[in-house]
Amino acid sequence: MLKPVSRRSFIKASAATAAAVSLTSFDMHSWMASASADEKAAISKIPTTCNGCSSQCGMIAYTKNGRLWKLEGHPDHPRSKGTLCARGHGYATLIYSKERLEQPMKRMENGKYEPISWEQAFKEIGDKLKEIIKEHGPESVALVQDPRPTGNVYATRFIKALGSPNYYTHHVACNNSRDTGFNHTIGGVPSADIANSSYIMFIGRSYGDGIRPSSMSALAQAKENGAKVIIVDPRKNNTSPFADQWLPIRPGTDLALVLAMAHILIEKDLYDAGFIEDHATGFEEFKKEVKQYTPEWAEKVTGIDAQTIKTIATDMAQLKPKAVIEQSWRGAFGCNYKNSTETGRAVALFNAMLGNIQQEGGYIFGASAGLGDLDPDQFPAPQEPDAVKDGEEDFPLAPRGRGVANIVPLRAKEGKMKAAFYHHSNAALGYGNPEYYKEALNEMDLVVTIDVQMSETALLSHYVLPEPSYMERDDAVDGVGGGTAAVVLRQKAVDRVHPNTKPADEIFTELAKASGVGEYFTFTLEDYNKAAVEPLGITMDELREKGSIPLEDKKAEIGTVPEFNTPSGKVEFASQTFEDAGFNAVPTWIPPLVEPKNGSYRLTTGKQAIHSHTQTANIPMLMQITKDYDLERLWMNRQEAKKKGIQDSDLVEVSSDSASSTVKVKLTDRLHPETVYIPSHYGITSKYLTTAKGVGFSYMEHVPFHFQPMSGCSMIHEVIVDVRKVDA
């Protein structure tokens, strides 16, 4: 569209149009009339949120003409501070896709989907499912989301009216391990005050990867005030160009060097003996277990050698509190490894070693919101479930309100989970193991997906049912924590384009009349969005106006130590929780589950500044980009690929006991040599998404459907490949 345009070529275009408008009764000078107004239309602004991932950004949208216009980072929203990253411009195309769903899709006998009304989806769900309660009880149903707004508010309420406990997140292969380590251990997790510190440590966690694009800034300006940055990462990630040390070390060793680092900090007694005297607990235990840790039997465990680690954790000391090891997300330790949730304790307690809580340059609890809710008289909430969430007695040290996802196709093969609800989640390629997730679904009576794409999640699903895109619809107001709380509001940028689909707060309300649950759904999308503002003193118009309003009565207290959200009210260095579930109660080392040999790898993932999981892999422009770069091929150590006579863009194949992909190689020296990378986004099997079919491979072929002890995640770094060039 911008390449320029000829004086000859336009004739000759021109006139191609008139002889095409001749034959018909088209009035050339009113269709170009019409097409200058259009240009000179005027523009509309509207702050909303960004979908692109997690993150949700704020954003101001622009239309003209009824049509997305362009697009800006809101400058009052936290976490976009005035900008957007590629994922949040490209992903709002989605409007415009031609392969979104359209209308409510069922699964006929023969396996082809056709289309049916809302009424009569509503109406057979919800025959089903009563049918299903009355026969096996409210907990065989399950309902599993990755959070937004509106179905924070929705979906666990219609789970809960049910009368069934089992509410899950996509946090089972995202950072349920870090999570589980931390809550127990401190109490939370807090996030890393990046641009006041003055040594700052990622482990396997990448800003130039999963960008969000404060954090990108918090860390430009550490750097610019002279902050140290170590990078400790298998691969030379896309946030090195800030780091002043890359440590490649062993893939899954993370918690061997944290536990050498915190021997140090003892050893040298280095670490902030008042913070532990006054806000510790169980601090003697985890001195006798660490004495075993030394640098010099860490580096033969991580490769990363016994000097460095010493002088990392005495420079670290030395600049405490404004040291942090960053509490990283999915990383190295959110969801991947045996030891992932272990890593996390010790990555929490040797902050805690530094004094850093609460601490400017260190970790930082954040002001919450306080959104309101609805009040209970008007508008009557369900009971609590009496039935305990499955997967609880397993994995008690878990998340409690995330509960472990993956539980739901294990009890479906064993026959006692009969149906389950998929919202905004593609769980059948994401979670866990495809070939398990296909045979698991299809062994339940009713399986329900709520998306705006035909994921492979959809394609297992008896109905199907139609989200517009995040761009078309309103959602319920949510709150930001942080230095400073904020309150956010997502609102439609355009009209419907599929005038056939339906918000999920539309979706859920029908589906809970249909099942016989109707009375807790009697208030509207904005009843609830005005009580959850109402105790902010602002209003419903204020925020759609603003679209993010910063609470300044809302800040985090920096200075002043907490009571930890732990048992003790302290953080606890020995954890009777843990010993509890059958644990230690103080880290100790837990090797990886499996381990490379004989010229096998590990193999690892990670994102891309461009993707989000699975869900941006069908956007044109994004997937252009990966193919113009080849970004979907595999990384591979190059000396270990001279030894196979592998070399770069060979097409090869990737074998673990699971399954066997081809893909092209990319061959670098960014790479430890005991692995090989694949990134997380690709090899999309839907026939509906023709984009993304066939570009690359999903890891998840590979993983092996198992639990991760102390968490459930899905450990999907634990698997091991062979990989050979595949003969011409």
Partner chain sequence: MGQYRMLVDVTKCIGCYSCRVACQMENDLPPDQSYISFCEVEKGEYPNVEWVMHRFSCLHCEDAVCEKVCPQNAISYSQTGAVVVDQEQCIGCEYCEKNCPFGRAKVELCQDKEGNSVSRANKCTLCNGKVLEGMTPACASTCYTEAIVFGESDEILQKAEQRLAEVKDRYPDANIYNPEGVGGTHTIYLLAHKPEEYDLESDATTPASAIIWKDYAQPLGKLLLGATTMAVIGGAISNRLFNKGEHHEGGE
Given for the second form:
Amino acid sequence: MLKPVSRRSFIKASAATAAAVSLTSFDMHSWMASASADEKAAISKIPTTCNGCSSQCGMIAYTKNGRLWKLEGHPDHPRSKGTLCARGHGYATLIYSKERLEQPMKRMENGKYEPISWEQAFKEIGDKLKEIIKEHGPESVALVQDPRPTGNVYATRFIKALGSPNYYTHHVACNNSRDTGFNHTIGGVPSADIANSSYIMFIGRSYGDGIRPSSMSALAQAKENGAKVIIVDPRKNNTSPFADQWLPIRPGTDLALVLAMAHILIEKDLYDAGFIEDHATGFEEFKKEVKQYTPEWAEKVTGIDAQTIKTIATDMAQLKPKAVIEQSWRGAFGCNYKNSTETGRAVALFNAMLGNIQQEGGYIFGASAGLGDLDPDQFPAPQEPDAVKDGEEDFPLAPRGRGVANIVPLRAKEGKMKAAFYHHSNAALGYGNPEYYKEALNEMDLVVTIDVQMSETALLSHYVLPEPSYMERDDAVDGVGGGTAAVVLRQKAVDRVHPNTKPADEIFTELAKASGVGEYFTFTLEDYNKAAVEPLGITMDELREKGSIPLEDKKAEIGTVPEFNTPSGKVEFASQTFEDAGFNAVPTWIPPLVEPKNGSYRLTTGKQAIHSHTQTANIPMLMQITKDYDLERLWMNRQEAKKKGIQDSDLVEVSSDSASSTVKVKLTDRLHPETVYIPSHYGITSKYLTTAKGVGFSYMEHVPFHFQPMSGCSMIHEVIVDVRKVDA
Amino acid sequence: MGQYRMLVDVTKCIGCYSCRVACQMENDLPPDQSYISFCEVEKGEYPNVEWVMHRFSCLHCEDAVCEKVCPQNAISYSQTGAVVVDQEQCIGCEYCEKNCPFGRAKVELCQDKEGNSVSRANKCTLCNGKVLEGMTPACASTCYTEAIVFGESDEILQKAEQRLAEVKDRYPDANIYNPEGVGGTHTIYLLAHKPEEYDLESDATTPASAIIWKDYAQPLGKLLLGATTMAVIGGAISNRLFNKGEHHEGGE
Amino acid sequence: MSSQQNRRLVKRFSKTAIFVHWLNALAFFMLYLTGLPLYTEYFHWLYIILGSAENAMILHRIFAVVFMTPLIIALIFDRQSLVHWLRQIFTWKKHDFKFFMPFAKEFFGLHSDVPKQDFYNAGEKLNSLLQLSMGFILVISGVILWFDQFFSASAVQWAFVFHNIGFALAIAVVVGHVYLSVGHPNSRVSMKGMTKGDVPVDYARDHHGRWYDELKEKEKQKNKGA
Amino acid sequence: MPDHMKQRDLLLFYAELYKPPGDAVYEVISHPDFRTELEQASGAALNDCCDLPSLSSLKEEFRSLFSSSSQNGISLIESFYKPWTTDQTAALPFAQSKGMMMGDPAWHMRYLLEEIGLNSSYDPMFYPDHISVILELAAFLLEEQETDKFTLLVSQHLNWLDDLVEAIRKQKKDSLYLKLTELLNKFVNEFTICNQSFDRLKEDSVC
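Moving from the form predicted on its own, what structure would you give for the form predicted in complex with the partner chain?
So here's everything in the complex, that chain up top.
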């Protein structure tokens, strides 16, 4: 009988009557016509922030009748300055994508995922976590994320509350090497004042590929002012229209170039001796070391002729302090080579020799926003765990806060790491060898992924917890440091499309409760936000209205050299810390880990302007650009290809010790003959992401699971591959 | 309202595709349709190679062939200088697509008001509506390198000349692409190389065929049609008058 | 001639020839109707009759195919008539050229003397020739326009011109042709030839004198033989 | 029982059918008179296809067909099957794309529910244009004897069942869900208005 289910379980009809709605309104077409004609009344303007990449530019979302209508760059945000890149426009379409996580899921015995309720998810995860901690201690639990404002607050607090020190970030596959180098020499990572500089050298960094609108317009401005721009890159990247000169360096030898340039400054007495005198230590040791790194030596190593090196170094010295080697991100020395940390040190020190620190057109340590925090009396914070973060003993130089995230799978394989949380992180495809990750994560007792889509990491997890997209949630207040610091807010622009998703603040609060540490999570996101803006003299209402507020009283002081955040308080040309860790006190030439032999190539990778990591790959309008212009192709030097009988757009097999991939090839004269280049956003394997799946391959498949000795980075360019034509 | 122009300075383009996406946003285009296309030009051999990205959209000719050949009068000149398609008049006959000397007018599947898929001419509008409201076209306003700039006609021409002088050192073949043969265009290009490198004809003109067709053949044809019809009518009338009652057994 | 003879009929066109003619005519008019609004905006109202511009364009293509079939049908089923027709229309003699001046007078209802004509009179010959050549131009340019992806841009652009010219000339000729066969009192009889296939002997004698002579000659031969 | 109440029960049965199966719905399906009642209420015949599965295999079938946790999960949400919006002013590139969430249908449904005063009980599957919500609203309209509104709702918000049937057929030809959805589609088609305009409805409601 049909009777027993004659009840409405979704909608409750008490006091409801259909007579309240006219027949005309029931007609979708006429209702639509009137609802969309009513333009002005229904449009709201909501300032928020993008999540298309880590820059998180400010933007203004216009919504009409509760749905997204259009987007603009936020004029007051220091990174967007009124414009958005392709990702900024395109990534927002994620809101309405069907291929998102809609509900909590659990992996069953048969490997399939079954939807479960939040209650069940929290309870089971909490119980399991308590059991693991009881048995193996809190050090067997880790949390990894690509940090975003809410995660910065909640995830760090959560793992600390559990008693575990094991908090890690994605920087292991981003800029940990550079930061390791910079931190121990000049005590942090400043930003180059590009707009005012007269001579700019980019090493591996490409403003035209890894886009931040404000950086690109600063470079355009510098060019307008007549600045000279040099790009050092095995690939003539997309910044090249704004460059005067391209130095096609042999990949992995940037360190030799910078050392030789330092050699020239010393030999010709061109460095800023006054600055060194006042603000540096260990310069004599450095001088001694650098003596051997002649331009002629560097020519042999880098392939760049000695005269060019001499000219550039001399020119830069002449224009100092308005000359700068840009600090880069992942680029050539973020995480790419065995010598990346040393390159980072050398770059920082070369800039110090130009005396450009805190000078216009040089390196500027920005002001920070100085956000407030929760009142510890009202909301007690968890104690710092006693144990040392796993990996810190192995890599004592690596940035402490960020850690070495690839320790987690290593320890999992050793049986020491039992549980891991991955929040807004596709570590299994982005941080290290995916095969290794797969084996390692399968060893663990509990893997939980919190994300918006079924990433490769989610597919290795026991539990997958869905977040609403960044357009559908409020995040924690964030500070943006820089010339003028700013306070910014990501806020909900549209209602949650998938009703059964929860934002990270709620997820971590509930997880904490379920794991028995709920006492540290008695506050709400709104409580935190109020506390964060409190010392700034700004109210949340104001911030909500403006979205991004520059803090005029928090400007970088230009012209005064600060005390450096190093043990000596000075620029350390020789570092005791390095020596203590078992390395050379002064930067020394270290050759790359592997070298291509005749006919084999170094596999290099880098960004494209339309994608960010693997997260934007499934956005149809962004992926369509890739498809229209075959952007997933492998770049190969034209002459090299000729030798192998490979023609443009031929299908080639790329094989390394770790993997073999098939992809179309793009022949170009813009690439060093010793390398092949693959854009870094492709090779999605998750069947849940149908737009992205099967387009191109992931360079990570070829990268062995290994650690850069100083910073623990993934050394993603230390891969040699063979390339061979395959018949279609 | 003054006449406007857009300058695309290809020497400043980094190929970030922001203009394409911003344009799709502005014009409600689905992911696989774009008013803007791109081509890369590499000149020289490693390591002495120049790379230029060429971003290409409708040129908005002063004498637009598409406007000339459209049988529906669906294409018209806006007071801003843009050549715009009225998609409600358009029937998707592809006359514009097949006669555009730049291959820019395209007929694609679009959605009409009822949501049905229909073939319609679909091309850059130079953001006509936005410009009429005093705003800048979407592509120009999102371009952070100022490779795309928009403004009063004369200012833009001046700007182009100035930029040309600046880039001549680096690109000796640089030129302003603003073909006379179509009366000049409202999107002009500062090209780094000869137009042929970007698949453009340096002397692009209104095709002679279109002139013969629209200025001679068709008016004459209409005349002929009129003349024969008149002759027939005249014949019928004169037969009535002169041939009345004459039973024509024997004939001539 | 006796009055008996007058009422006698003589066969002029085969069944196939008639079918082919009308099929061609139908296709021509449908192509005309569906193409006209693209030719001149005064006929945009035709879209309403045809349902939509899209329908017009689809129908135009369908009838384009129909337009091309008559030749094939004739070739297969009635090669004799086809060859006869072709041979006739390409044969031009003095009497053919002398046809036009008097014809023009007659066209407007005046009396005049037209020289004896063949099976096809010079007017019909000219009509056929024009139709045949315009047909060729229309078909070739039409194919180029339809399958433009296989042709160069300029070929396609010139195809527009030729399609346009072909259209104008063809229709001008057709208007006259139709009038003469349907509207003009003196030649209305010829219509029978294209419907029933037979024409009165008188008509043959008056309008196609040379053919009539031929027929008589044949008859004589036959009679002699018998 | 009057016809419209039978139809109401039919719609409510279907509303339950498109939620993860439980005892109640299984009890209905497994009842010996189920088929007769169903056919009677819907005024159409059920295609033969398959045996009654056990409750656990029905659950598994539902999961593999409709759950978002399954790789090719079939959407039960109307917006997915229609262009996102017909609002000509929407300045979004995907405005006319299909396969997106929270499209015009969802927007309209949300409006209707709010205006009528039908509160949504919080439910993980509560998408305003989820098939079950549409069916429940349709049942409510029958209860209220709002025939015109019922006809409009059914003809405009359930006119995507052809696509749903196709999607199920593609994945599992011998599914009970296919058979039952086909029947629902037949029932819905009875109410489909040719021209989707409301003015037409006033002239002749069904064609």
